[in-house]
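Single chain ahead, written as structure tokens, the form predicted alone.
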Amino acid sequence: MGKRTVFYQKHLELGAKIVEFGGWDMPVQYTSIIAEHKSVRNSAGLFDVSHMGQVFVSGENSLDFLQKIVPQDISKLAVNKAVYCQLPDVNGGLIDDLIIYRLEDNDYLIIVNASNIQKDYSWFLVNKADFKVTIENKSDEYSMLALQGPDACKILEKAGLNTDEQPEFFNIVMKQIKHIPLFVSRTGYTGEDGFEFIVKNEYAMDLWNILFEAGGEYHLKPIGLGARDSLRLEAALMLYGNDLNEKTTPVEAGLKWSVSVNKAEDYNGKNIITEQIKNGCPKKLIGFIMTERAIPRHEYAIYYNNEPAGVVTSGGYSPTLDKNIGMGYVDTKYNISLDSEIQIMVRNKLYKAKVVKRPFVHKNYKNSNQT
């Protein structure tokens, strides 16, 4: 039995099937994976996001601390903003992506993955030194949940948030909804518009009904980590433990544009993740459409010209194309390419790919030039 958020019986209540993620049970579906997808793209949905890690720093020392060990430049980050980073080991390699909010001068927030809370926390101990910087593993005391869709803002509103004190795209602010103090950010893992709030325990089940009760004239529907796979997927947002791990480094990735070339301070892996900006490196992420009927799956092996030259590290469905849909590393020799022909192992049989620019579908954010 792994760990359980405030909404588990809640979610048995609704008829959710319960599995295994990150070392916590976590609904995967309500109704179909499909069907919450759509209602997503086309609607809102709510998802329990509990599982991810909060963890505070603060103190005079606390930028020098995060400088230190992100390749993002922490100084430009101003008050209630938000920046996506990773957490790179000495060798660049990636130990977790998150997303870092700066709350005030000195105090920020760090959202990290469910499977890598202790093992992140551990890593900021381990690289706070001389720092005077206090660094609090939070994500025992706080609750998350994701609305998410073209109508979260409608909703949001409804709730008792009006839309001009709703955060832009990629901001933070501390509210208060109905009797409820939460953090409201302007993110999310969907490609959609939406929003994600971060609620003390206590009030975690009233912020649910709340928005249920918000929703329902827009068919709010709770979502599983099923459909959260594929909404992801779909906007090419990349998953811990598929898409990045320790022997990926960022250039790898393909978050180049998320390093920070100018940064003046040394940080963890610096070396070796600047001069793969500068020469290149051995590997890449791609994206890909199957042109023949088959589903590429994590490890599935990636061929070009009938050579091996990759793996797959995400891939599926996707609702919104009616096609299937992958990521996946080839190694940089091969010269694979957008609109390059590559070919996927699926059960000893080689099926085509056509690699195409990623994301697969538009990403609707709201307040932001992304696409």
Second form
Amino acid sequence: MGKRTVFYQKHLELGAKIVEFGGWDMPVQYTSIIAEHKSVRNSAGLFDVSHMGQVFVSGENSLDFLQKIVPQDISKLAVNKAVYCQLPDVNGGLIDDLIIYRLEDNDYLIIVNASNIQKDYSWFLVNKADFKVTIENKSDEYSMLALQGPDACKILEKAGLNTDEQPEFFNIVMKQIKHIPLFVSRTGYTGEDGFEFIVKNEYAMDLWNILFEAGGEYHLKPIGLGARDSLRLEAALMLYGNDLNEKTTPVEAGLKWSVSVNKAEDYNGKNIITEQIKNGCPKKLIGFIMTERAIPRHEYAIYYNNEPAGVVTSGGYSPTLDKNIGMGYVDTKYNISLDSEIQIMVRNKLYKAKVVKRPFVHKNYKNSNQT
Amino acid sequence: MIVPEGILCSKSHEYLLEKENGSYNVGLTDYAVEQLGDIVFIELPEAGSHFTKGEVFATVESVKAASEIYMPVTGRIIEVNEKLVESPEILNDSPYADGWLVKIEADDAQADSGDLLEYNDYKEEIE
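Now show me the form predicted together with the partner chain, since the one above was the form predicted alone.
So here's everything in the complex, that chain up top.
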């Protein structure tokens, strides 16, 4: 039996199918993955993402500490802003990917992946060294809900937070909804507009109820991890453990856009990351659409001109496109680029696919400077 | 869900339904289909091919995963349900009536079906 979130009983009541994910018993679907996926694209859905971890960083050296552990320039992060980051080891390989929020001058919140909470926290302590900083893993105290979809904004307004009180894209605010104090962040993992709520466990169920009451007229649906995965794949968002791991650098993963190339401070893995930005790297991430009938899946082989050239890291059926899509790494020596024809080995047969731009589905972010 | 009378089920969730003179429909039980969730891809064998009991003869993929489907008895494929290739969701909607996978001519159904269960026993087994 895995760990359970505050909402576990609620998931059962709603008829969810439960699976183990990152050490947690989580709902994979309530009705149908495809129906849930479409709800989020067309109206709105609510996800229990309480398995994710919350680590708070405070103290006078908070900034220096964060500058050491991520390739992003955190000095540019204003209060109430968020930034997508990676957590490289000294060789540039990724321990995790995360979102860092600046709450106050010296107070930051880091959201980490469920399966990496302990690993990240230990890594933070290793890197704490002489920095005057307090690092607190409060993952067990907080629950997290994600409200995603084109109607998310209206539902939140109905729940008590007017549009002018709602944070802009990649911003976070501390608010109160009815009696519930919470962080509201305009982030998500679906490619849609939406919010993530970080709330103390004791208020979490009340927040769930308030959101569903407000979401009734917008047909708000609970969404499981199955649709969470297909939504993020269409948006070509990375899944740690599939698309990212300790043998992958941010440059190889196509995350160069997110690395602060002019950052003066030294950080873990900087030598390798800057060297790869300058001179290229041995493998790179591609996105592809199947042109023959087959579904690409994690760990299937990618071929180019009938030669093994790489491996699929995420793949599946795209409900929005009604096509089979995937991402994976290929050896850069093959010069595989946009529109290249590649092949995927599925049950000992090769099926054709075409390299395409990521994301697969246009993102519908609001107030967006970031794609 | 109307479960046809007389079906025999394997513990790997295939069913065998006798049609006429030694021909059978082979498909997936409602329980299997429910567990798989939205089915988005089905790969079927060629008509005319011959499979031994326990051999993989088809693949059914849901959004989450690919599952191999095993022959419940030895026999020759006499017809495949081509409609499923274009519309795999038929299998979700109607695993018995419209969503059969293949029709087979069994070599010796009697001898091969000893370990297959009647539907009620199968239900008991999986619960």
